[in-house]
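As C-alpha coordinates, one chain now follows by itself in the form predicted alone.
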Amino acid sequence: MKRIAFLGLGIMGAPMARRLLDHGLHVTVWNRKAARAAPLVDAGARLAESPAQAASNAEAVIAMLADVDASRTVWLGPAGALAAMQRGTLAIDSSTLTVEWMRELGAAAAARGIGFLDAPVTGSKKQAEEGSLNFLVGGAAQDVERARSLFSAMGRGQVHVGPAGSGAMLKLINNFMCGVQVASLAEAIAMAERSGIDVKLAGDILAAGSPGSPLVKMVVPRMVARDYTPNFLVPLMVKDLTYVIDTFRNAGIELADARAARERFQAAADAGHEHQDIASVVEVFRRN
(Lines of atoms letter the chains of each structure in order from A and count residues from 1; the text may use other names and numbers.)
(Lines give C-alpha, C1' and ligand atoms only; values in the text may rest on other atoms or scores of the structure.)
Protein backbone atom coordinates (compact mmCIF):
# COMPACT_ATOMS: atom_id res chain seq x y z
CA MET A 1 0.00 0.00 0.00
CA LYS A 2 1.39 3.35 -1.12
CA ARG A 3 -1.51 5.81 -0.89
CA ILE A 4 -2.26 6.56 2.75
CA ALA A 5 -4.67 9.01 4.39
CA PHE A 6 -3.86 10.17 7.90
CA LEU A 7 -6.59 11.80 10.00
CA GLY A 8 -5.65 13.76 13.13
CA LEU A 9 -2.34 15.61 13.51
CA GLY A 10 -1.97 16.10 17.24
CA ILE A 11 1.00 15.30 19.46
CA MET A 12 1.09 11.71 18.20
CA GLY A 13 -0.54 11.93 14.78
CA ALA A 14 1.79 14.47 13.22
CA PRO A 15 5.03 12.53 13.83
CA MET A 16 3.35 9.27 12.81
CA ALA A 17 2.29 10.81 9.49
CA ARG A 18 5.80 12.21 9.06
CA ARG A 19 7.26 8.71 9.44
CA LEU A 20 5.05 7.50 6.59
CA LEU A 21 6.28 10.35 4.41
CA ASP A 22 9.87 9.59 5.30
CA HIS A 23 9.31 6.02 4.09
CA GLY A 24 8.33 7.24 0.65
CA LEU A 25 4.57 6.79 0.92
CA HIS A 26 2.06 9.13 -0.69
CA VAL A 27 0.31 10.68 2.30
CA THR A 28 -2.83 12.81 2.34
CA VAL A 29 -3.53 14.45 5.70
CA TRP A 30 -6.53 16.01 7.36
CA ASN A 31 -6.82 17.84 10.66
CA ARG A 32 -9.65 19.82 12.22
CA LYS A 33 -7.30 22.81 12.43
CA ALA A 34 -5.69 22.79 9.00
CA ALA A 35 -2.77 25.00 10.07
CA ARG A 36 -1.27 22.07 11.99
CA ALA A 37 -0.74 20.29 8.68
CA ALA A 38 1.64 22.95 7.33
CA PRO A 39 4.94 21.21 8.26
CA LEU A 40 3.72 17.96 6.70
CA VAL A 41 2.55 19.72 3.54
CA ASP A 42 5.99 21.34 3.34
CA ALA A 43 7.45 17.83 3.58
CA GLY A 44 5.35 16.56 0.68
CA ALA A 45 1.96 15.58 2.08
CA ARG A 46 -1.29 16.59 0.41
CA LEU A 47 -3.86 18.44 2.51
CA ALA A 48 -7.50 17.38 2.33
CA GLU A 49 -10.46 19.56 3.24
CA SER A 50 -12.39 16.71 4.89
CA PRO A 51 -11.88 13.13 6.08
CA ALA A 52 -13.92 11.96 3.09
CA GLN A 53 -11.69 13.78 0.64
CA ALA A 54 -8.57 12.38 2.30
CA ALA A 55 -9.94 8.82 2.17
CA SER A 56 -11.39 8.84 -1.33
CA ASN A 57 -8.27 7.64 -3.14
CA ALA A 58 -6.45 5.94 -0.25
CA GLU A 59 -5.52 2.30 0.06
CA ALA A 60 -5.39 2.66 3.84
CA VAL A 61 -6.80 5.30 6.18
CA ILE A 62 -5.23 5.80 9.63
CA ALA A 63 -6.79 7.89 12.38
CA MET A 64 -5.23 9.22 15.59
CA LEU A 65 -7.92 11.17 17.43
CA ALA A 66 -8.71 12.44 20.91
CA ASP A 67 -11.82 10.52 21.89
CA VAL A 68 -14.83 8.48 20.80
CA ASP A 69 -16.87 11.53 19.75
CA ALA A 70 -14.09 12.77 17.47
CA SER A 71 -13.53 9.30 16.04
CA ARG A 72 -17.23 8.77 15.33
CA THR A 73 -17.47 12.12 13.52
CA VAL A 74 -14.32 11.58 11.47
CA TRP A 75 -15.29 8.06 10.37
CA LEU A 76 -19.09 8.22 10.16
CA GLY A 77 -20.02 11.92 10.14
CA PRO A 78 -21.46 13.87 7.18
CA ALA A 79 -17.98 14.22 5.65
CA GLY A 80 -16.69 11.01 7.22
CA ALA A 81 -13.95 8.83 5.81
CA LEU A 82 -15.66 5.45 5.80
CA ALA A 83 -18.34 6.24 3.22
CA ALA A 84 -15.66 7.56 0.84
CA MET A 85 -13.43 4.49 1.08
CA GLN A 86 -13.35 1.87 -1.66
CA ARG A 87 -14.09 -1.81 -1.09
CA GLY A 88 -10.99 -3.77 -0.22
CA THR A 89 -9.20 -0.86 1.42
CA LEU A 90 -8.13 -0.80 5.06
CA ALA A 91 -9.27 1.40 7.96
CA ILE A 92 -7.00 1.66 11.02
CA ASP A 93 -7.82 3.57 14.19
CA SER A 94 -4.80 4.06 16.47
CA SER A 95 -6.58 6.27 19.00
CA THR A 96 -7.23 5.21 22.60
CA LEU A 97 -10.96 4.50 22.49
CA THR A 98 -13.60 2.20 23.94
CA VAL A 99 -13.88 -1.44 23.02
CA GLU A 100 -17.58 -1.01 22.18
CA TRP A 101 -16.90 1.76 19.68
CA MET A 102 -14.08 -0.14 18.02
CA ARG A 103 -16.34 -3.15 17.54
CA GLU A 104 -19.11 -0.93 16.17
CA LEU A 105 -16.75 0.76 13.75
CA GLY A 106 -15.34 -2.59 12.70
CA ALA A 107 -18.85 -3.85 11.89
CA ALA A 108 -19.60 -0.69 9.88
CA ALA A 109 -16.39 -1.17 7.91
CA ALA A 110 -17.13 -4.86 7.26
CA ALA A 111 -20.59 -3.97 5.95
CA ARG A 112 -18.88 -1.87 3.26
CA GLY A 113 -16.28 -4.49 2.39
CA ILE A 114 -13.50 -2.57 4.15
CA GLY A 115 -10.93 -4.16 6.43
CA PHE A 116 -10.63 -2.74 9.93
CA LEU A 117 -8.00 -2.76 12.65
CA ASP A 118 -8.07 -1.10 16.06
CA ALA A 119 -4.38 -0.46 16.61
CA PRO A 120 -3.62 1.84 19.56
CA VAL A 121 0.01 2.35 20.48
CA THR A 122 2.30 2.16 23.47
CA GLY A 123 4.72 5.06 23.63
CA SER A 124 4.32 8.81 23.48
CA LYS A 125 5.64 11.75 21.45
CA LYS A 126 9.33 10.75 21.58
CA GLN A 127 8.59 7.21 20.42
CA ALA A 128 6.33 8.51 17.65
CA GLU A 129 9.12 10.78 16.41
CA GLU A 130 11.70 7.99 16.61
CA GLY A 131 9.45 5.40 15.00
CA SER A 132 9.61 3.13 18.04
CA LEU A 133 5.90 2.84 18.85
CA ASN A 134 4.41 -0.60 19.45
CA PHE A 135 0.97 -1.25 17.95
CA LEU A 136 -1.56 -3.33 19.88
CA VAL A 137 -3.76 -4.65 17.11
CA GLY A 138 -7.26 -6.09 17.05
CA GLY A 139 -8.73 -7.48 13.84
CA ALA A 140 -8.40 -10.24 11.28
CA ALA A 141 -4.96 -11.79 10.80
CA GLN A 142 -4.93 -11.09 7.07
CA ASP A 143 -5.56 -7.40 7.69
CA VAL A 144 -2.78 -7.27 10.28
CA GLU A 145 -0.45 -8.74 7.67
CA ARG A 146 -1.58 -6.20 5.07
CA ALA A 147 -0.76 -3.37 7.49
CA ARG A 148 2.62 -4.74 8.55
CA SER A 149 4.65 -2.33 6.40
CA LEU A 150 2.70 0.66 7.74
CA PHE A 151 3.26 -0.39 11.35
CA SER A 152 6.94 -0.92 10.58
CA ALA A 153 7.22 2.57 9.12
CA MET A 154 5.66 4.16 12.22
CA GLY A 155 6.96 1.87 14.94
CA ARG A 156 9.12 -1.01 16.06
CA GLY A 157 6.41 -3.56 15.38
CA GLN A 158 2.96 -4.82 16.22
CA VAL A 159 1.30 -7.41 18.44
CA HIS A 160 -1.83 -9.10 17.13
CA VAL A 161 -3.91 -9.26 20.30
CA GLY A 162 -7.09 -10.83 18.90
CA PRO A 163 -10.31 -9.86 17.10
CA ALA A 164 -11.59 -6.31 16.67
CA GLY A 165 -11.68 -4.49 20.00
CA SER A 166 -8.83 -6.50 21.50
CA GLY A 167 -6.22 -3.83 20.84
CA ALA A 168 -8.44 -1.23 22.47
CA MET A 169 -8.96 -3.46 25.51
CA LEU A 170 -5.25 -4.05 26.09
CA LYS A 171 -4.49 -0.35 25.58
CA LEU A 172 -7.04 0.61 28.24
CA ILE A 173 -5.50 -1.92 30.63
CA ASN A 174 -2.07 -0.44 29.84
CA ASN A 175 -3.21 3.15 30.42
CA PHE A 176 -4.99 2.18 33.64
CA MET A 177 -1.66 1.08 35.08
CA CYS A 178 0.14 4.14 33.67
CA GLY A 179 -2.37 6.57 35.16
CA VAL A 180 -2.20 5.01 38.61
CA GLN A 181 1.61 4.97 38.53
CA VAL A 182 1.93 8.63 37.59
CA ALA A 183 -0.63 9.75 40.16
CA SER A 184 1.08 7.78 42.93
CA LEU A 185 4.49 9.06 41.84
CA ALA A 186 3.20 12.63 42.14
CA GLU A 187 2.09 11.96 45.70
CA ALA A 188 5.44 10.37 46.53
CA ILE A 189 7.48 13.25 45.08
CA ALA A 190 5.33 15.79 46.94
CA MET A 191 5.77 13.92 50.22
CA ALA A 192 9.54 13.89 49.78
CA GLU A 193 9.51 17.65 49.22
CA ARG A 194 7.29 18.33 52.23
CA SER A 195 9.60 16.20 54.37
CA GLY A 196 12.64 18.26 53.41
CA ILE A 197 14.27 15.46 51.40
CA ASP A 198 16.12 16.61 48.30
CA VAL A 199 13.61 15.99 45.53
CA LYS A 200 16.19 14.99 42.92
CA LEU A 201 17.72 12.51 45.33
CA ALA A 202 14.31 11.04 46.09
CA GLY A 203 13.45 10.87 42.40
CA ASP A 204 16.71 9.13 41.55
CA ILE A 205 16.15 6.53 44.29
CA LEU A 206 12.58 5.81 43.14
CA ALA A 207 13.60 5.57 39.49
CA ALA A 208 16.54 3.25 40.21
CA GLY A 209 14.74 1.01 42.70
CA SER A 210 11.85 -1.42 42.60
CA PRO A 211 9.24 1.28 41.76
CA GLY A 212 11.32 2.33 38.75
CA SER A 213 9.24 1.21 35.79
CA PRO A 214 10.14 2.69 32.38
CA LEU A 215 7.29 5.17 32.91
CA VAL A 216 8.55 6.24 36.33
CA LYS A 217 12.07 6.65 34.95
CA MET A 218 10.68 8.89 32.22
CA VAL A 219 8.37 11.02 34.38
CA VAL A 220 10.58 11.58 37.46
CA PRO A 221 12.95 14.05 35.71
CA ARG A 222 9.96 16.03 34.42
CA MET A 223 8.45 16.34 37.88
CA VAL A 224 11.80 17.30 39.44
CA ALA A 225 12.57 19.90 36.75
CA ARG A 226 8.94 21.04 36.49
CA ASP A 227 9.19 20.50 32.73
CA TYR A 228 5.66 19.86 31.53
CA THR A 229 6.20 20.08 27.79
CA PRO A 230 3.32 17.92 26.58
CA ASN A 231 3.88 14.32 25.60
CA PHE A 232 0.54 13.11 27.00
CA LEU A 233 -1.98 15.81 27.88
CA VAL A 234 -3.69 15.81 31.27
CA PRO A 235 -7.29 15.79 29.90
CA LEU A 236 -6.50 12.76 27.76
CA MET A 237 -5.52 10.81 30.86
CA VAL A 238 -8.81 11.85 32.48
CA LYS A 239 -10.60 10.57 29.37
CA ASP A 240 -8.66 7.30 29.28
CA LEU A 241 -9.29 6.57 32.95
CA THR A 242 -12.99 7.27 32.43
CA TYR A 243 -13.06 4.70 29.63
CA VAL A 244 -11.09 2.31 31.85
CA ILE A 245 -13.47 2.62 34.80
CA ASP A 246 -16.52 1.99 32.61
CA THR A 247 -14.89 -0.94 30.79
CA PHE A 248 -13.79 -2.69 33.97
CA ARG A 249 -17.17 -2.07 35.62
CA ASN A 250 -18.88 -3.80 32.69
CA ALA A 251 -16.73 -6.84 33.49
CA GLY A 252 -17.63 -6.71 37.18
CA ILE A 253 -14.45 -5.02 38.44
CA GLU A 254 -14.71 -1.73 40.33
CA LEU A 255 -11.50 0.30 40.17
CA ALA A 256 -11.09 2.41 43.30
CA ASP A 257 -7.48 3.19 42.42
CA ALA A 258 -8.35 4.35 38.89
CA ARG A 259 -11.06 6.59 40.32
CA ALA A 260 -8.58 8.12 42.76
CA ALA A 261 -6.05 8.67 39.97
CA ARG A 262 -8.69 10.26 37.74
CA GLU A 263 -9.53 12.70 40.54
CA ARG A 264 -5.87 13.73 40.72
CA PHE A 265 -5.64 14.39 36.98
CA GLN A 266 -8.97 16.21 36.94
CA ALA A 267 -7.71 18.40 39.78
CA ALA A 268 -4.61 19.17 37.71
CA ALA A 269 -6.76 20.12 34.72
CA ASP A 270 -8.96 22.30 36.91
CA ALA A 271 -5.85 24.01 38.30
CA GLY A 272 -4.79 25.17 34.84
CA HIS A 273 -2.59 22.31 33.66
CA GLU A 274 -4.92 21.08 30.93
CA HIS A 275 -2.43 21.95 28.18
CA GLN A 276 0.52 20.36 29.95
CA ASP A 277 2.01 16.89 30.28
CA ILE A 278 0.58 14.41 32.79
CA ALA A 279 3.71 14.94 34.91
CA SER A 280 2.15 18.25 35.96
CA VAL A 281 -0.23 16.34 38.24
CA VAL A 282 2.47 16.72 40.91
CA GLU A 283 1.68 20.44 41.09
CA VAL A 284 -1.65 19.60 42.75
CA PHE A 285 0.35 18.64 45.86
CA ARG A 286 3.11 21.23 45.78
CA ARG A 287 2.97 24.14 48.21
CA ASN A 288 4.84 26.55 45.96
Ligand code: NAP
The other form holds:
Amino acid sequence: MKRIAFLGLGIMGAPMARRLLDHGLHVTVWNRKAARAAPLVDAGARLAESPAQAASNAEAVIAMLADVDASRTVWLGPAGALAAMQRGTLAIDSSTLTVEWMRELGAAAAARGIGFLDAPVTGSKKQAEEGSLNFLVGGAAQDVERARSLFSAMGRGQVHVGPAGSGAMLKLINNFMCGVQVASLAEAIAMAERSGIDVKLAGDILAAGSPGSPLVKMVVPRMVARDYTPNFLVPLMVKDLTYVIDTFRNAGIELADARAARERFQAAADAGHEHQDIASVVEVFRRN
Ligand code: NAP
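Could you please show the structure of the form predicted in complex with the named molecule, as a counterpart to the form predicted alone just displayed?
Then the entire complex follows, led off by the chain already shown.
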Protein backbone atom coordinates (compact mmCIF):
# COMPACT_ATOMS: atom_id res chain seq x y z
CA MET A 1 0.00 0.00 0.00
CA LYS A 2 1.43 3.34 -1.07
CA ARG A 3 -1.36 5.94 -0.86
CA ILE A 4 -2.30 6.56 2.75
CA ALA A 5 -4.69 9.06 4.33
CA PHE A 6 -3.99 10.07 7.93
CA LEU A 7 -6.77 11.73 9.95
CA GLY A 8 -5.96 13.42 13.27
CA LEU A 9 -2.59 15.12 13.76
CA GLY A 10 -2.37 15.52 17.53
CA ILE A 11 0.44 14.54 19.87
CA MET A 12 0.37 10.98 18.50
CA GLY A 13 -1.03 11.36 15.00
CA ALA A 14 1.50 13.92 13.75
CA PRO A 15 4.61 11.82 14.46
CA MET A 16 2.87 8.67 13.18
CA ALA A 17 2.03 10.38 9.88
CA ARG A 18 5.60 11.67 9.75
CA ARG A 19 6.95 8.12 9.99
CA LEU A 20 4.82 7.09 7.01
CA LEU A 21 6.19 10.01 5.00
CA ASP A 22 9.73 9.13 6.03
CA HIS A 23 9.12 5.61 4.70
CA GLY A 24 8.40 7.01 1.25
CA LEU A 25 4.62 6.60 1.31
CA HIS A 26 2.28 9.12 -0.34
CA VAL A 27 0.47 10.60 2.63
CA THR A 28 -2.57 12.84 2.56
CA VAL A 29 -3.35 14.40 5.93
CA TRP A 30 -6.40 16.00 7.47
CA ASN A 31 -6.86 17.63 10.87
CA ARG A 32 -9.83 19.56 12.27
CA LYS A 33 -7.54 22.51 13.01
CA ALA A 34 -5.70 22.64 9.70
CA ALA A 35 -2.77 24.65 11.07
CA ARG A 36 -1.54 21.56 12.88
CA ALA A 37 -0.84 19.94 9.49
CA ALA A 38 1.68 22.58 8.40
CA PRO A 39 4.90 20.76 9.46
CA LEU A 40 3.73 17.61 7.65
CA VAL A 41 2.86 19.55 4.52
CA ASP A 42 6.35 21.07 4.67
CA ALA A 43 7.69 17.51 4.86
CA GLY A 44 5.81 16.46 1.72
CA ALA A 45 2.28 15.48 2.78
CA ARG A 46 -0.78 16.62 0.87
CA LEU A 47 -3.38 18.52 2.86
CA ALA A 48 -7.04 17.55 2.43
CA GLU A 49 -9.97 19.79 3.28
CA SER A 50 -12.11 17.01 4.73
CA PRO A 51 -11.80 13.39 5.83
CA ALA A 52 -13.73 12.43 2.69
CA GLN A 53 -11.29 14.26 0.43
CA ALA A 54 -8.32 12.66 2.18
CA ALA A 55 -9.87 9.18 1.92
CA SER A 56 -11.14 9.26 -1.65
CA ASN A 57 -7.88 8.22 -3.30
CA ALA A 58 -6.32 6.25 -0.44
CA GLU A 59 -5.57 2.53 -0.26
CA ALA A 60 -5.59 2.75 3.52
CA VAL A 61 -7.03 5.37 5.87
CA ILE A 62 -5.64 5.66 9.41
CA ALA A 63 -7.32 7.70 12.17
CA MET A 64 -5.74 8.88 15.45
CA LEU A 65 -8.41 10.91 17.23
CA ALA A 66 -9.31 11.95 20.75
CA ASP A 67 -12.42 9.90 21.49
CA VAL A 68 -15.51 8.06 20.20
CA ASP A 69 -17.35 11.28 19.28
CA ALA A 70 -14.40 12.49 17.21
CA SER A 71 -13.95 9.10 15.56
CA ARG A 72 -17.65 8.78 14.72
CA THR A 73 -17.69 12.27 13.18
CA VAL A 74 -14.53 11.73 11.15
CA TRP A 75 -15.53 8.29 9.79
CA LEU A 76 -19.31 8.61 9.43
CA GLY A 77 -20.23 12.32 9.75
CA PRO A 78 -20.85 14.80 6.93
CA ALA A 79 -17.72 14.66 4.72
CA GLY A 80 -16.74 11.54 6.68
CA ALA A 81 -14.02 9.23 5.40
CA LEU A 82 -15.84 5.91 5.11
CA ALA A 83 -18.38 6.88 2.43
CA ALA A 84 -15.57 8.24 0.26
CA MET A 85 -13.39 5.10 0.42
CA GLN A 86 -13.16 2.65 -2.48
CA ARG A 87 -14.19 -1.00 -2.12
CA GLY A 88 -11.28 -3.22 -1.18
CA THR A 89 -9.40 -0.53 0.73
CA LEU A 90 -8.57 -0.64 4.43
CA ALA A 91 -9.79 1.54 7.34
CA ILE A 92 -7.68 1.55 10.52
CA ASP A 93 -8.54 3.36 13.75
CA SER A 94 -5.60 3.62 16.17
CA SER A 95 -7.29 5.87 18.72
CA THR A 96 -8.21 4.48 22.16
CA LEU A 97 -11.95 3.85 21.77
CA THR A 98 -14.72 1.55 22.97
CA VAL A 99 -15.16 -2.04 21.86
CA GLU A 100 -18.80 -1.36 20.87
CA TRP A 101 -17.85 1.52 18.60
CA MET A 102 -15.04 -0.45 16.98
CA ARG A 103 -17.44 -3.33 16.22
CA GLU A 104 -20.03 -0.89 14.85
CA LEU A 105 -17.48 0.84 12.64
CA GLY A 106 -16.12 -2.53 11.52
CA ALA A 107 -19.63 -3.60 10.46
CA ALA A 108 -20.21 -0.30 8.61
CA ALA A 109 -16.92 -0.79 6.76
CA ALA A 110 -17.72 -4.43 5.91
CA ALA A 111 -21.11 -3.37 4.50
CA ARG A 112 -19.19 -1.21 1.99
CA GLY A 113 -16.64 -3.86 1.11
CA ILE A 114 -13.92 -2.08 3.09
CA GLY A 115 -11.58 -3.91 5.48
CA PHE A 116 -11.38 -2.63 9.06
CA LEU A 117 -8.88 -2.91 11.90
CA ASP A 118 -9.08 -1.46 15.38
CA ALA A 119 -5.40 -0.94 16.09
CA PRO A 120 -4.79 1.11 19.24
CA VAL A 121 -1.23 1.55 20.38
CA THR A 122 0.90 1.13 23.46
CA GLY A 123 3.63 3.71 23.79
CA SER A 124 3.37 7.48 23.91
CA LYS A 125 4.72 10.57 22.15
CA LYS A 126 8.37 9.46 22.32
CA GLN A 127 7.58 6.00 20.94
CA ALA A 128 5.47 7.56 18.15
CA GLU A 129 8.40 9.81 17.21
CA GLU A 130 11.01 7.05 17.22
CA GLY A 131 8.70 4.47 15.60
CA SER A 132 8.53 2.00 18.45
CA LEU A 133 4.78 1.88 19.07
CA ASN A 134 3.14 -1.51 19.48
CA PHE A 135 -0.20 -1.98 17.69
CA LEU A 136 -2.87 -4.11 19.38
CA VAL A 137 -4.96 -5.19 16.44
CA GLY A 138 -8.49 -6.52 16.12
CA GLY A 139 -9.84 -7.67 12.77
CA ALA A 140 -9.46 -10.26 10.03
CA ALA A 141 -6.06 -11.93 9.66
CA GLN A 142 -5.76 -11.02 5.97
CA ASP A 143 -6.33 -7.33 6.78
CA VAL A 144 -3.69 -7.45 9.52
CA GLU A 145 -1.29 -8.88 6.91
CA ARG A 146 -2.16 -6.10 4.45
CA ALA A 147 -1.41 -3.47 7.10
CA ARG A 148 1.84 -5.06 8.29
CA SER A 149 4.13 -2.65 6.40
CA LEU A 150 2.21 0.35 7.79
CA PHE A 151 2.49 -0.89 11.37
CA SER A 152 6.21 -1.54 10.83
CA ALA A 153 6.71 1.99 9.52
CA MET A 154 5.00 3.50 12.57
CA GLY A 155 6.07 1.05 15.24
CA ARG A 156 7.99 -2.03 16.23
CA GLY A 157 5.18 -4.25 15.02
CA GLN A 158 1.71 -5.52 15.73
CA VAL A 159 -0.03 -8.13 17.85
CA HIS A 160 -3.12 -9.68 16.28
CA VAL A 161 -5.37 -9.96 19.33
CA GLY A 162 -8.50 -11.40 17.66
CA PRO A 163 -11.64 -10.23 15.81
CA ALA A 164 -12.77 -6.60 15.45
CA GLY A 165 -12.97 -4.91 18.85
CA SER A 166 -10.40 -7.12 20.55
CA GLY A 167 -7.56 -4.63 20.01
CA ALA A 168 -9.71 -1.99 21.72
CA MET A 169 -10.52 -4.41 24.55
CA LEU A 170 -6.87 -5.18 25.31
CA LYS A 171 -5.97 -1.48 25.08
CA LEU A 172 -8.65 -0.59 27.65
CA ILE A 173 -7.44 -3.36 29.99
CA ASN A 174 -3.91 -1.96 29.54
CA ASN A 175 -4.93 1.63 30.24
CA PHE A 176 -6.93 0.59 33.31
CA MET A 177 -3.61 -0.49 34.85
CA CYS A 178 -1.87 2.67 33.58
CA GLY A 179 -4.48 5.04 35.03
CA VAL A 180 -4.49 3.39 38.44
CA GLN A 181 -0.68 3.32 38.57
CA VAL A 182 -0.26 7.01 37.77
CA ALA A 183 -2.99 8.06 40.24
CA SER A 184 -1.44 5.98 43.02
CA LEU A 185 2.03 7.29 42.16
CA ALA A 186 0.72 10.85 42.58
CA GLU A 187 -0.56 9.98 46.06
CA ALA A 188 2.75 8.32 46.96
CA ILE A 189 4.84 11.30 45.79
CA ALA A 190 2.56 13.73 47.64
CA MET A 191 2.83 11.63 50.82
CA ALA A 192 6.62 11.65 50.60
CA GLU A 193 6.54 15.45 50.28
CA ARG A 194 4.16 15.94 53.18
CA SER A 195 6.26 13.72 55.44
CA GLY A 196 9.37 15.77 54.74
CA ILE A 197 11.20 13.01 52.85
CA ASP A 198 13.36 14.25 49.95
CA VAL A 199 10.96 13.79 47.02
CA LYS A 200 13.73 13.01 44.53
CA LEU A 201 15.03 10.27 46.80
CA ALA A 202 11.51 8.86 47.22
CA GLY A 203 10.92 8.94 43.46
CA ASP A 204 14.21 7.17 42.78
CA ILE A 205 13.39 4.42 45.28
CA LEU A 206 9.89 3.88 43.85
CA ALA A 207 11.17 3.81 40.28
CA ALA A 208 14.02 1.40 41.05
CA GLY A 209 12.01 -0.96 43.26
CA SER A 210 9.00 -3.26 42.89
CA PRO A 211 6.53 -0.48 42.05
CA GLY A 212 8.81 0.72 39.25
CA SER A 213 6.91 -0.30 36.13
CA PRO A 214 8.07 1.28 32.85
CA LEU A 215 5.23 3.80 33.28
CA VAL A 216 6.20 4.67 36.86
CA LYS A 217 9.84 5.02 35.78
CA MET A 218 8.73 7.44 33.05
CA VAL A 219 6.34 9.54 35.14
CA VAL A 220 8.33 9.85 38.41
CA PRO A 221 10.87 12.37 37.03
CA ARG A 222 8.06 14.48 35.57
CA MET A 223 6.24 14.63 38.91
CA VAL A 224 9.44 15.39 40.82
CA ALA A 225 10.50 18.12 38.36
CA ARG A 226 6.91 19.40 37.98
CA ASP A 227 7.37 19.07 34.22
CA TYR A 228 3.91 18.72 32.73
CA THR A 229 4.82 19.10 29.05
CA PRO A 230 2.03 17.20 27.27
CA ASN A 231 2.75 13.60 26.36
CA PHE A 232 -0.64 12.21 27.30
CA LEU A 233 -3.26 14.80 28.20
CA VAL A 234 -5.24 14.60 31.45
CA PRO A 235 -8.72 14.61 29.77
CA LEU A 236 -7.71 11.63 27.61
CA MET A 237 -6.99 9.62 30.75
CA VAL A 238 -10.42 10.60 32.12
CA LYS A 239 -11.88 9.41 28.80
CA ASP A 240 -9.97 6.12 28.86
CA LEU A 241 -10.98 5.36 32.45
CA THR A 242 -14.62 6.13 31.62
CA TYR A 243 -14.52 3.62 28.74
CA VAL A 244 -12.70 1.15 31.02
CA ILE A 245 -15.24 1.41 33.84
CA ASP A 246 -18.19 0.92 31.46
CA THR A 247 -16.51 -1.97 29.64
CA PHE A 248 -15.63 -3.87 32.81
CA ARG A 249 -19.10 -3.18 34.27
CA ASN A 250 -20.68 -4.78 31.21
CA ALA A 251 -18.68 -7.91 32.07
CA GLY A 252 -19.77 -7.79 35.74
CA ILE A 253 -16.59 -6.25 37.21
CA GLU A 254 -17.07 -3.02 39.18
CA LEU A 255 -13.77 -1.11 39.12
CA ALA A 256 -13.60 0.84 42.38
CA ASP A 257 -9.91 1.61 41.81
CA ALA A 258 -10.47 2.91 38.27
CA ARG A 259 -13.32 5.10 39.56
CA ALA A 260 -11.02 6.53 42.24
CA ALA A 261 -8.29 7.14 39.66
CA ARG A 262 -10.75 8.83 37.30
CA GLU A 263 -11.83 11.17 40.13
CA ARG A 264 -8.19 12.19 40.58
CA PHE A 265 -7.66 12.95 36.89
CA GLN A 266 -11.00 14.76 36.68
CA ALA A 267 -9.97 16.86 39.70
CA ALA A 268 -6.71 17.70 37.93
CA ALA A 269 -8.60 18.76 34.79
CA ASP A 270 -11.02 20.85 36.87
CA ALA A 271 -8.06 22.51 38.64
CA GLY A 272 -6.70 23.83 35.31
CA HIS A 273 -4.42 20.98 34.19
CA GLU A 274 -6.54 19.93 31.21
CA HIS A 275 -3.86 20.91 28.70
CA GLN A 276 -1.07 19.25 30.65
CA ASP A 277 0.46 15.80 30.92
CA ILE A 278 -1.11 13.14 33.17
CA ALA A 279 1.86 13.63 35.56
CA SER A 280 0.16 16.86 36.66
CA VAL A 281 -2.37 14.75 38.60
CA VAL A 282 0.14 14.99 41.48
CA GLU A 283 -0.80 18.68 41.81
CA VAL A 284 -4.21 17.61 43.15
CA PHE A 285 -2.42 16.50 46.33
CA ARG A 286 0.29 19.12 46.55
CA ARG A 287 0.15 21.89 49.18
CA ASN A 288 2.73 24.15 47.58
P1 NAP B 1 -4.40 14.97 21.04
O2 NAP B 1 -3.03 15.50 20.90
O3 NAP B 1 -5.35 15.66 21.95
O4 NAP B 1 -5.05 14.89 19.57
C5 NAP B 1 -6.41 14.61 19.41
C6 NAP B 1 -6.77 14.65 17.95
O7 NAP B 1 -8.20 14.43 17.83
C8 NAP B 1 -6.48 16.00 17.28
O9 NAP B 1 -6.11 15.77 15.93
C10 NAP B 1 -7.83 16.70 17.37
O11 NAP B 1 -8.03 17.68 16.39
C12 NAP B 1 -8.75 15.53 17.08
N13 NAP B 1 -10.13 15.76 17.48
C14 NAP B 1 -10.61 15.94 18.74
N15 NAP B 1 -11.94 16.10 18.70
C16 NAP B 1 -12.30 16.07 17.40
C17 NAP B 1 -13.54 16.18 16.73
N18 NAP B 1 -14.69 16.35 17.39
N19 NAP B 1 -13.55 16.07 15.38
C20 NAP B 1 -12.39 15.88 14.70
N21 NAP B 1 -11.19 15.78 15.27
C22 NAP B 1 -11.16 15.85 16.62
O23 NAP B 1 -4.38 13.43 21.51
P24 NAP B 1 -3.28 12.30 21.27
O25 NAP B 1 -2.41 12.23 22.47
O26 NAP B 1 -2.68 12.43 19.93
O27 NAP B 1 -4.20 10.99 21.33
C28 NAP B 1 -4.93 10.53 20.20
C29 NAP B 1 -5.54 9.18 20.57
O30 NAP B 1 -4.48 8.26 20.90
C31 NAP B 1 -6.46 9.21 21.80
O32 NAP B 1 -7.51 8.29 21.61
C33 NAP B 1 -5.55 8.77 22.93
O34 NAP B 1 -6.27 8.23 24.00
C35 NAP B 1 -4.69 7.75 22.21
N36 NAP B 1 -3.35 7.51 22.78
C37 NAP B 1 -2.59 8.56 23.24
C38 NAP B 1 -1.32 8.29 23.75
C39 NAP B 1 -0.43 9.39 24.27
O40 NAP B 1 0.51 9.07 25.01
N41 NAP B 1 -0.66 10.66 23.93
C42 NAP B 1 -0.85 6.98 23.78
C43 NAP B 1 -1.63 5.95 23.28
C44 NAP B 1 -2.89 6.22 22.79
P45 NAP B 1 -7.62 19.23 16.69
O46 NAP B 1 -6.14 19.30 16.54
O47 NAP B 1 -8.36 19.98 15.63
O48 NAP B 1 -8.11 19.54 18.09
